[in-house]
Amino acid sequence: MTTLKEELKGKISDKELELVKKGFDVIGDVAVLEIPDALKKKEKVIAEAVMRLYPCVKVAAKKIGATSGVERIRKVKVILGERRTETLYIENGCRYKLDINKVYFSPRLGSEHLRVAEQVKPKETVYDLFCGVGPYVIPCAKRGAKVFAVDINKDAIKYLAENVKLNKVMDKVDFAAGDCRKVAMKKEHRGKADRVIMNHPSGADKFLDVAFYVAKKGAVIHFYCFLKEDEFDAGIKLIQAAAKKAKRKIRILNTKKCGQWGPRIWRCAIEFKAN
């Protein structure tokens, strides 16, 4: 297939096509692009080459900051084509209505998604405590797990319950807007869950207080947090002091690279039991 750089060539100078970063996402029709301030008089062309690439692409936005707050929103513009941030996200086999300004999403972590709901077993009772709008909690739903799911971010909560409704689950999920802490860390919880999952890799160490809370001996927890390159033995620090806090024994059962975040810095998963 041709690329992006190539798509252009002719178009843009050659040194502005140094400047034009190779990768982009698409979700669903909508092209999520990275485009830096010296090639801000470009952006229309560029996206006009993403468009043509892509013929399934309706809009082309670009990133205008940083993944930020709480609920970890990365911003966009739209530059070119239809103008709307909502779309609709096709992976493995699942469905999720999403708003991109509104929500977070990754479709580079569709692998992982994978990975975990594949270690789910029928009738396990799942809790994902930053579920945003479904990718962990379809996939566990639809493998015959019953999932309970938080979300800080209420448009997230308002667009897994359209994910539900859409991936036909509505009887193996049950959700909450709130912080998790303040959600799960209620009697009715205690002690339920077969598996929790905690996709919040800037964050979730913060929470593993709630994830122990909410674990039955023998659950399995993914956790998932950044690491530097040599540094890996940091992530299970920061679970064995948490455990120690909750009076539980550990025991790691795999640790694995989820995709570079910067350099020299991973997305880790490190997936343990609570005992």
Ligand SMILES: C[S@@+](CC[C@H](N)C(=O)[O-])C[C@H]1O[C@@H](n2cnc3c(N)ncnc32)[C@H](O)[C@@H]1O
Given for the second form:
Amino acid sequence: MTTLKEELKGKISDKELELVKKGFDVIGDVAVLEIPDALKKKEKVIAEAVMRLYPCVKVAAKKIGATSGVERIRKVKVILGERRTETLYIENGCRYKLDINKVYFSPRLGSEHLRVAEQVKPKETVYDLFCGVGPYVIPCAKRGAKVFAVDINKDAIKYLAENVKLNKVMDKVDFAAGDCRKVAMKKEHRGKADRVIMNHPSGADKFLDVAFYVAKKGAVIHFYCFLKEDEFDAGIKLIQAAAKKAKRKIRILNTKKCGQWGPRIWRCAIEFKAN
Ligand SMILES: C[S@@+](CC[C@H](N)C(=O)[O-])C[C@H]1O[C@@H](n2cnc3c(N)ncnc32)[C@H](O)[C@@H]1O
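The structure above corresponds to the form predicted on its own; please give the structure of the form predicted in complex with the named molecule next.
Below, the chain from earlier opens the complete complex, with every other chain and molecule after it.
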């Protein structure tokens, strides 16, 4: 298959070609490109090349900043094609409607979503404290679990509600918009979860007390954090300190890198049992 750089040969200078990023994400029918400032004048030519290479792409957009804020959104601007950022994305047989400019979503985490969902047994109760549009919620519910999902981003919960219907798991999922501390730290949720998912690597450490509150004895907690190369110990120490505060015993089950986030910084999954 022709690469983007090959497709652009002769259409921009060799010097400009060197600046073109090899990879880009395609979420549904939206391509999300990274265009260096030096290539601003050539962004349409690059977008045209992407749309020629991938006829399924109907919108070419570029990133316009870093992932930011409590809602972890990375804004994009449409360069070419239909003027929209809402799309339908299919991952591991699940369907997700989402707007890239209103919610967090990473197509690079598909195998991680599946890895966690595959551990779920039917009839489990799963709490997803930072659910986004539901990439853990939907596959867990499809495997027969009852899921309670929370996100502080109202748009994420709006799309989750649509995705629950799209995937026909309405009887399996309850959800609420709000801060998981306020929503989940209520009597009716205490000690209810067999499994807790905490995919909010830039902030989950501040909510370990919430996870311990909802986790029943023996629950598995999937905790995510950003760590420097080979510094899993730092993540484990955070969990141990929170467990001590919550007067819970823990046992680490698994640690895993799930993708590079920055120079020498990794998105890490730490799974542990809370007794
Ligand atoms: C990195 S995103 C992950 C979303 C989703 N789990 C996924 O994998 O696509 C973190 C999510 O946590 C949500 N969030 C941040 N702080 C929160 C809080 N205090 N309570 C509930 N959700 C929160 C954000 O809105 C965002 O959707």
